[in-house]
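Given next, in structure tokens, is a single chain: the form predicted alone.
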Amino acid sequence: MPDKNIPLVLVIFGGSGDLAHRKLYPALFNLFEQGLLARNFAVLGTARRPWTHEYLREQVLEAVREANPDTELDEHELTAFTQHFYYQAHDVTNPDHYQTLKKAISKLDQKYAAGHNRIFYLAMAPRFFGTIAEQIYEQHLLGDGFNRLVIEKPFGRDLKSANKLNDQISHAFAEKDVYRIDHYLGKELVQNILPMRLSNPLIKNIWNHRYIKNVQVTLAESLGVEARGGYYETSGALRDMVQNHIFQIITLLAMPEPADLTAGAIHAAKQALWDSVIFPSSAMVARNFTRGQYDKSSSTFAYLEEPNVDPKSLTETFVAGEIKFLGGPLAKVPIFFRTGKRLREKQSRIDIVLQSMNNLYGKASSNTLSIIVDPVMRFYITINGKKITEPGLRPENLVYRFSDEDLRQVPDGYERLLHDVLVEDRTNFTHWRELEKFWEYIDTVEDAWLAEDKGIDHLDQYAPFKMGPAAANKIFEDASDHWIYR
């Protein structure tokens, strides 16, 4: 990370919330410790709760300690860090409260000589995103320095609502100042996709439709919806995971090589890819997509039994599908994806399956390049070698694992992305044009399902701690294909 200290006031809407506690405060402390956060910065947390500055600082202390249970922290540094935190009770729907907030920001700007530089972080329920952006503009909270807006997912729930939200935000902030954050783009092995593709002749020379048979992306979770049934009923696996995390990964795998490594060039390449996406017909959705809900086990509830879930719900907790593009190095190569709750284990991985070839040794397994993003970072290539005691071939894995020293140096995704916001690097954030295409594709699938729902009264149930409904194994175009991770 480059050392570029910039004075600023960071306003966190939702400063008393879980995201701020678990992710933002520990990430900011790590940046502070490394000297990547200017000493003349201030953080102003806002929420409806009647907290004081001192109480917020106690919460920040607790958050940092919880995030570092096995680390001996420098208490002097920790105390110095928390002194930069302030609190303002705030109702985001009340215009008058923004005037109070404006005064608090101005006071901190003057105290810390922050140069009127402001970052507004929306760590709140998505229904407030548009309101906050509009009020920041209308109540004149923007400073004379830079003004940046950081937005958590979900950005809308379909194309229509995303368009409306984008209109509200673009009235107050230019696109270059909007940072739509997706923490998957801060993960080490996700950030490794482009360097791996473009800097290794062994991989770069085969990264095309002549050599790659299919690509598989799996984001599996072992947990159910837990207490989030109300939210999940409005989302489902397709909107919750595919529209953002999975499409971000697929984009990095399939995009054409950018002209250079600037944010502008990378986003231009991403947009070129999505301008070539093949939108599925209803028949394609019926053939190449499947969905289901997790059933109960001796120790777990079925999805339909979870709190705040409609017992007749048709909301999917698992989805598998296929996407293709007409452009990019993987033009017309099928890219399969799946994600779900209550699956066998937490596993985020990418499997690139190479074309089979005729050979003198009989049946050979396809070579596969696998990238394991979570829970243990590693990647490996499956190749064929001879059996030791009998004729024939056997698969062998060439494995690269991160050393303990490597792992200690890997920053948390939020730490990395927050620093990118500070130094105005938009490479790992979602541009509106990309997001617009994401939602257009999701809406196409959702519309096909909506038509299908009129003739069904339930979704396929799948056993907990397996890998989803059996139908997910039948979406492949070639009957000989299968999920690499089974």
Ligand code: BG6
Second form
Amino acid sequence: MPDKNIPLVLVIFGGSGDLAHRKLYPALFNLFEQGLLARNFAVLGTARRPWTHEYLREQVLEAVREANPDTELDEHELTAFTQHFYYQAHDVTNPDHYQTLKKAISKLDQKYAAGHNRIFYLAMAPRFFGTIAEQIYEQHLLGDGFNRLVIEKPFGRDLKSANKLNDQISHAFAEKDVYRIDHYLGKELVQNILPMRLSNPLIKNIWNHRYIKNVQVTLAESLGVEARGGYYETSGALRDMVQNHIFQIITLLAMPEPADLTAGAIHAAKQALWDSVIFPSSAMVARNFTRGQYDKSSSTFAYLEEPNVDPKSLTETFVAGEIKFLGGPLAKVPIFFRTGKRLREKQSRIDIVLQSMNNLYGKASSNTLSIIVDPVMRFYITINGKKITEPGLRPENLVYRFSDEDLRQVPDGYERLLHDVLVEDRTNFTHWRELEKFWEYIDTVEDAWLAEDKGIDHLDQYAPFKMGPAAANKIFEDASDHWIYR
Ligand code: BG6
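Pass me the form predicted together with this ligand as well; I've looked at the form predicted alone already.
Every component of the complex follows; first up is the chain already shown.
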């Protein structure tokens, strides 16, 4: 990462929140330690709580320590870092408070010679995103330097609300200044998809329907909804994981080769892919999609018993489906995906299944390329070789593991993405045009489900700590297909 000593004031809405504590403060510290944050930078945390600058600094200190339990931190550096933090109590719905905030920003701008450059980070409840963006504009919080908006998910809950939010934002910020976070795009092995596809003849030459039988994306979690029942009730697995993370992964797998590696060319290639998506009919949704809700175990609650969940909720905690495109190298290749809470284990992975072929040796497994994004990064190719003491074939894995040294060097996704915002690199953020298509697709599925739901009073329950409802094994077009990861 090049050294870019860019002066700025970073305003974090939600400065007392969980995301700031767990992700943003440790990521900012890592950037600071590597000299990637300007000496002339200030962070202004805002939230409703009446914290002082000092209290925020203590919190930041604690957050950095918690994120680095096994590292001896340079206390001098740490103190120097926290001195850049300030706090302003703020009610996002009160226009007067933006005047106070404006003064606080201007003071910091002067103190740090921050060049009137501003980054506004919305790390709080999504229902306030639109209001904050509008108030930033109306109360003249924008500076004379650059102004960038970093916005967490969910960006709306359907196309209509996403459109509305985008309108609210676009008064203050041009699309080129909006950084919609999808933290999966900051993950090492997600960032590795395109280089792997495009730089290896072994992979590039087979990347089409003649050789690839199907693609499978699995984002499994063993945790339940935990304390997020309230949010999850408005979302469900389809909106929470498919609309963003799964669609971005699929896009990287299926998009045409970009003209070059600029953000513009990459977004253009992604859009070209989504212009060719096949929207599913209700019959296709009924056939190719499955959903369910986790049941209880001896030690864990059923979804319907979780706090802030309607005991009659129809919200899905698991979804599996199929998507196809008419364009791009994987045109017409079935791409299957599934995600769920309370599954067997945490596992984010991609399995690319090759067509099988006749051979002289008898039963052979399909070659597969598997990319394990989390929790232990690696990829492997499953190939057939001869059995040692008897006739026939056996599958073997050619595994690429990351060394401990590699692993130490991999930055956290948030660190990467924050750095990208500083250096104005929009490659790994979601463009509005992508998001529009993602929502259009999700709306199509949700509408089909709504029609199906009439008369149903509960969803299929699936046993916790397994791989979801049995029906998820039946979405394949070819009965001989199955999930590679079982
Ligand atoms: C978030 C979802 O976007 O991603 C969560 O809202 C989910 O429900 C999380 O747990 C998973 O992210 P990761 O990086 O832990 O796989």
